[in-house]
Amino acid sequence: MSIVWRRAVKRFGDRTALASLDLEVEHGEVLALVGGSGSGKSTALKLVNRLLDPDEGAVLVDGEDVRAIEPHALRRRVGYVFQRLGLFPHWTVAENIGATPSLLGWDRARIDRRVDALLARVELDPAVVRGRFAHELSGGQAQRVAVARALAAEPPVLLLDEPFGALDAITRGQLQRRFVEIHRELGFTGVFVTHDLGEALLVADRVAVLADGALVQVGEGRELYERPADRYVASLVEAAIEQADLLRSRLCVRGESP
């Protein structure tokens, strides 16, 4: 499925959070939305699954205006992962992952198979974690379960709002790599919100940079590096490169391999 923002505008009182966004995510592509706080990236994401509705313009999923789709039906097509997880703390892992398939009327055996397959896909042992309650999980385990839950009903679209931002660096890196592998295996259309350009370049096919509610530039990483649209995009690229160079230099000073 494709996703299209067509001159989408969202206001909160006198503040324009998103200003006439024209942007498309192609079928099977992962697009990262990058920008600082207040740039409009999370607002743009929430317009896709109708957590918010645009004040002007439209958002289309597979050519259909999302406002013409009942919210509950839309959210069964669109998986959603966000930093605060939203797992039900007094439900087991299996109950959390199986919630949407159960609402869709899947039989118990099919749900159980799907739960176990998804836990394995996010590298958790079903025999160990399926019966645990959400509040008994580590942060990394809980985030993996959140990804599994979003994939439970085989949605063709997956939205991720800074999903790994609260995790330690090692776990974050593991989940970034696993996300790329899962996308390669399943081929869903994805939108990944992050403030970190380095993360965006790792997980996405293209990057869209937003600032103050406006789209500044969209393209592959090399395009942003070689032809930044303005000083803001150039500064994001420079910051990502400087961070990598600083790490490399510190490792070399310590006599370690970069």
Contents of the next structure:
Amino acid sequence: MSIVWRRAVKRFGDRTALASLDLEVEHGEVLALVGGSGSGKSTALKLVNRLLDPDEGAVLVDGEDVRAIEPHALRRRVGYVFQRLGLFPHWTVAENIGATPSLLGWDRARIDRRVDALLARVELDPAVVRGRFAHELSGGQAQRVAVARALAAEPPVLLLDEPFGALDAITRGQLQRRFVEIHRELGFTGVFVTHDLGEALLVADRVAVLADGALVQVGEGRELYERPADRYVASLVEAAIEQADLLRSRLCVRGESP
Amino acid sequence: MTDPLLAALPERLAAHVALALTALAAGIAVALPLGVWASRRPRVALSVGAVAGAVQTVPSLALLAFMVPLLAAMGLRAIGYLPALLALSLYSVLPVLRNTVAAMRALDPAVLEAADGVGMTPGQRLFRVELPLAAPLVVAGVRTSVVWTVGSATLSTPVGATSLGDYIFAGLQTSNHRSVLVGCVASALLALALDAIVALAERGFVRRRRAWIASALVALLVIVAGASVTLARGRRASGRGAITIGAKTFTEQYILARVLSRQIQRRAGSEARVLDSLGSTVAFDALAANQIDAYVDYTGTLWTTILHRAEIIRDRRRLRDELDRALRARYGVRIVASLGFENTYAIAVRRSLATERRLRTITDLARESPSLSIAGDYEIFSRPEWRTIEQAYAPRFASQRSMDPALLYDAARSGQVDAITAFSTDGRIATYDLVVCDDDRAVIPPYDAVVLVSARVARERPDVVAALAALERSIDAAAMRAANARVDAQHEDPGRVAETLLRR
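Show the form predicted together with its partner chain, please, because up to now only the form predicted on its own has appeared in this conversation.
Okay, now the whole complex, with that chain kicking things off.
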């Protein structure tokens, strides 16, 4: 399922959060939206599942204008993970993951099987965490549950809004790798919002850089490195590389090669 | 049960439960949707909160009393169950409303975004996520409402609704502490029981124990069923065609209402029941609206507070005739008998104080007033009679306060106040060795006790009118004072004392 932003504009009062975005995610591809705060990347994402509606232009999913679809019906086909998770505190892990399937009217047994399969997929032991509540989970476990919940109804589209931003470096690394594997297994079309170009390069097929509500450049990592569209893109790439170099030089003193 | 006090308990308790629970149900039914709606509109939430808060600051007794003329003006049944229900419902709204708004606004925005994100419709979001998460705080508001409403329901007695308050009001008036205790303890136990039931349901919701919720529901159903059965049985017993006699909130009225009801039973062969402890003007309003059939009032009171007439007529015969004419013309209400005594406002002081300061008349009292304190019942200082006294004698009391009429005489005897406004037939004037100051300028109008009947009874029940008319001049002031003393000082049952008054 493809996603297309066609001259999409979103304003909040006087401020233009998104100025005429033209962008496309191909079927089965993961596109990263990268930019600083206020760049419009989260706004662009929320136009896809109608948490926001554009003031001008349109967003198409699988060729259909999303505004022609009831929000709740649309969202049952579009998985959504965001940084603050929003696990339902009065529901168990199993009930959280089963949220969308139960809204779709799946039977109990099918939901149970699906929950167990998803917990295994995000590397949690169903026997241990199924009956737990959100406050009984670690940050990493909660984030895995949130990903599982978004995938529960086998959505063809998955939206992620800085999903791993609040995690420690090790857990984040594990989850980034796991995400790539899951994508390879399931093949959904994904949009992954992050402010971290390094993360974007790890999880996405292509990267779109936004600044001040406008698209600056879109392409694979190598294109951004070799032909940056402007100084901002160049400095983003440089910063990521410098960071890696700096780490290497700090860790590999006395000239040994890593 | 032979104890007349406890014999009335099932009916009063049942009526109290029915009143409080219905009011709570209505209050919650309004507050919950209103709270949810208001929580999404900050400006609405603010003004709704302000209005509900303003209702709450109105003393509950005043709110209850206010319902009577309000309902009467709308042409609805103005005394009894309806005004009490309305006032209590209004009262029960605020805690639930306030907590609902607070709970809904305190919900984690991330959780709400997630609810949208997984594909819930607004209704599913409300019932599956928002309300369950708001529930503990909302239920806390319900518990506050339960305790308030059950407690405030005791105040519905003066508007004519049966409740446990009947024990408290009658007990306070007749210094029957056992009666007050029965009313307070029963009402407190009821509040605690209902609170415990709601608490059990709440914990059941939070810990997701179906059994707890079910037990709470069963307990509630048992209470409701018990109350309904008791009320239904009582209603069947009272039957149709029964006459209702009103009584205001003091001993003499309790006795006289029973004199009237027994007279009707005996002479007209008709069932008659007594509605005790009505507010002073509630009684007349109820009579004018045909919601009670008869009661005893006093000519001076009718003249000033019902007809709002300022001039003072000292001729008893003329006053009664003019009253009868005016009440009949305006309300269809008729005076059918003068009982034969007067219960006038009087100012009384301790005998020792009267001797020491040489207080024989109100003129004497006014002279000494700057060093004296006075206390009166709730009404007197705002009544025209008091203005007349002020104009004629110009007293300047060092302090002036209102208290429950039942406490006035004790306060005077024990020296906590120097002068009190008293009723001339009150048995305690003699019992407590108080002295009445003479109205030497004769400004206090006559207060002859008269029997009033409603327009409906005057028109349709000549047998009742004849029975009551036969009470003409049957009770003199000495007999009334003695009867009052037997109830107030010796705690005899008003019904039994009424019996002896009739037998004389």
